[in-house]
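Below, in structure tokens: the form predicted on its own, a single chain.
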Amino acid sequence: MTTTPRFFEQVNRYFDRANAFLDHPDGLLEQIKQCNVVYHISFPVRLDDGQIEVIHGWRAQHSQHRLPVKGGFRLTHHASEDEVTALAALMTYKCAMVDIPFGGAKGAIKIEKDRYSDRELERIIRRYTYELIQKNCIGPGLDVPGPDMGVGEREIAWMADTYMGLSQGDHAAAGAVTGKPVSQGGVRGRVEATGRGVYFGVREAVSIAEDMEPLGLSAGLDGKTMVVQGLGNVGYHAAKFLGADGVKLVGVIEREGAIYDPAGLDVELLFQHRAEGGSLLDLDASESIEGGREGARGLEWECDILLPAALESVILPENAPQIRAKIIAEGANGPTTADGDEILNQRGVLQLPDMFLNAGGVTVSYFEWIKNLTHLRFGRMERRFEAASNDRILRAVEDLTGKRFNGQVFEKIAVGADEEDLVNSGLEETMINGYHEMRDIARSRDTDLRTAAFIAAIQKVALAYQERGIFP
């Protein structure tokens, strides 16, 4: 049985593949490739029953070519130094790919979240935050954590509160953490941002008829089928937005098992059922598979779009030849191994790589960070002005045509953009521009989209180092 290479090694294999198209000094490329700093944190936490447990966590800062570095932190029992280092590297390249001015970082706390009470989780996260502060590893101009697997607004609020309580009046303290509740300085649209970004990226990719023709698909989303692995925040929102635009959800893969029905599945029903403690296997479907290794066979179900939105390294050399999807839309970080990627490329599968497709989260986190530094809500100054301008345009049309609009028209059109409108518009622009930059490089270099994304990212990081005078 072959052993899957370590995650960071997988990322570096993609990096090396892109290097074949570049002409930079070896020393510069080696600096970009290596992880600058990794902290392994161990600390004691008193549990509700009075016992003491030692908790392990990490924070990796892959590249400080730009500050602050940015990356979420996750709560997972399989966390490791290799995992956070690889994810931090992907964050470096992801931010560069979509022109977000951050270096890459990532963190993790090695726990099985469900084993702990809410009070215990709060103590763990507050202590983890304290340890980051002691190591000068969190701050609005240094390192900005955000949400990741197992981490939502509640956990982020604990982290933000701990930092701000120890920041001694720092005017920009709220910018030390992103993904906060709106009431604590968060930005509207952040919760669904990664899933919405996946939707924008997939929509743009399938809109190009000449790229769909070799796959035997028509342009556009309408009528396409999709299998989703992981119905968490990213998978749920991506499936929701894609479904609203005509994509039929036919399969879902989760920890407890997988279900498939070519007639279609209701994503809202599935999500709500699991949120209430139910299992996918409780629901009617034409095909069901138990969890574990067997459940992974759901990746091989027939569909147009396969959306892996859970763990890394799930598409391997062993299952890549059996995958029947025509498009792989990587909502998760690192779901495809380097060897699996090569097999899919040889088979002509269109892969939308993670370092582009799931960049919606960091994009909207960037908007939140700006909001926290400026202390100005998006839309606050311009919304009334835009509404008045739109009103004047409608009045002018009425005067020219002699026709009168009813009140509903004014209500829908003569209104300025609010914060969520502006955030979503900025996210859409970022994903569309990012896709075409990546696609143009792929076409000009005759390579795949993932390699093209790495080429774009490495070029931008290299330029940042050269502009600082570190390398000629």
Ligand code: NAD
Given for the second form:
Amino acid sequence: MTTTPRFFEQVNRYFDRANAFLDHPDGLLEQIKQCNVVYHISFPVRLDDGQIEVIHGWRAQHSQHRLPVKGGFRLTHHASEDEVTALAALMTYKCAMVDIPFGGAKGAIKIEKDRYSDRELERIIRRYTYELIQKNCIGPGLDVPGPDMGVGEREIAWMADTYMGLSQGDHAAAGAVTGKPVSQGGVRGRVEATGRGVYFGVREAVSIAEDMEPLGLSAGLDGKTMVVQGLGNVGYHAAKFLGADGVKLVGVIEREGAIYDPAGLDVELLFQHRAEGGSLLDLDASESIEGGREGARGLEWECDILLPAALESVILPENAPQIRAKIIAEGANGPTTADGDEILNQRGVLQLPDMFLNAGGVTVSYFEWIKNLTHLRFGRMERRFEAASNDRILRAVEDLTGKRFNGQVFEKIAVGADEEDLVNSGLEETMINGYHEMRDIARSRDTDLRTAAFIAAIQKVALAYQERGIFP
Ligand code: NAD
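Could you please show the structure of the form predicted together with this ligand, as a counterpart to the form predicted on its own just displayed?
Expanding to the full complex; the earlier chain stays at the top.
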């Protein structure tokens, strides 16, 4: 029987690998590595049938080198202290890697979401929030939760409402939680941000012909194939954006099973079918596998890009040798164990690591937090000014050339950016810069992208400690 290694241990193995390239005092590195705070919370909740159930949850704050700390919370039956601690550490490194000025945190409530009614879930989340308030583990300048597995806008709205209801007079209170519906202070583009960030990251990686050549691939997305594990928030949006740019979805792995079809699968159809309670296995495909452990065999299907976007520790030494994808795009957090990673590196598979590739969510959450602190919608001040400037430029060109543009040109060019345009532009900028920073380090140190991402992150966290005078 194989046992899955402890998740935090895995993250620390990656950390140690990067340390071999660094020259910081041991004590500083040890401080960065530790998880500073972990709260285990248990609280009673009354179920609809009158019974009382004790619910367990956690909030881990890995590093306060920058405040607030930031990280989503998840609803899963497999949540554990090890899991939230590892995920909080990854958040620290992720934020540092893409220059988001937050420390890392993560939360979880250990429940099987489908077993509870909506009313019960609301009570659980409101009570969890209350417990976080009691322990000073939530607040716009302290700790800012956001969505993760099993958590969407509805759950975030309950959390935000509970926090705001108990913090009258705090004009920054909306910044205590991100991923809110736009009507509650959210920012446009947050729901799809992680998937869109995955798309920008993969697009950048495959645009470099020199890096594609050793994989036997041509540059560009068009014509590439992908297999996606997990058709949730991250997997669905990433598949949708990659698909719109020419990548063919050939396989999907979900809880109930996996399907493969080299002719291509329709992501919208699959997503809708599952949203209506259907199973992937109801649909026609050239190959189908039942769920559970067997379903994970889908990770070995032939494709150019494998996108794990469900859960951690799915690429292990047992299956890494059989994986046929040439690029692994880590949408999920921690999908590859350190031993699995070594095998893939030896085999020349290009791994786009989670701490870079799925940073789109926290990037746009950062924009939401700024919006909440400033109380100003992005684009409100400049949109019409920009539109008028562009209009004047077009008219000046008309006057100079004597030619007239048709109305469509004005409609396309004489516009100003709105909130969604600016959010997506900031996200694209972040992912492109992040990719090149990571790639430059990998090339100059002759190492892989994951180690390079850890090197970049550790350097920045170390600098933050040194700037604060904590370490020489
Ligand atoms: P989600 O709950 O929206 O989707 C997860 C999907 O995975 C679901 O469709 C679920 O049915 C599927 N799944 C669960 N167990 C599975 C299994 N054994 N095999 C195949 N599929 C399975 O969650 P999400 O928000 O999309 O998060 C997915 C991953 O991305 C997690 O690792 C999360 O930490 C990470 N992530 C999420 C965000 C975000 O903004 N939501 C940001 C960064 C990273």
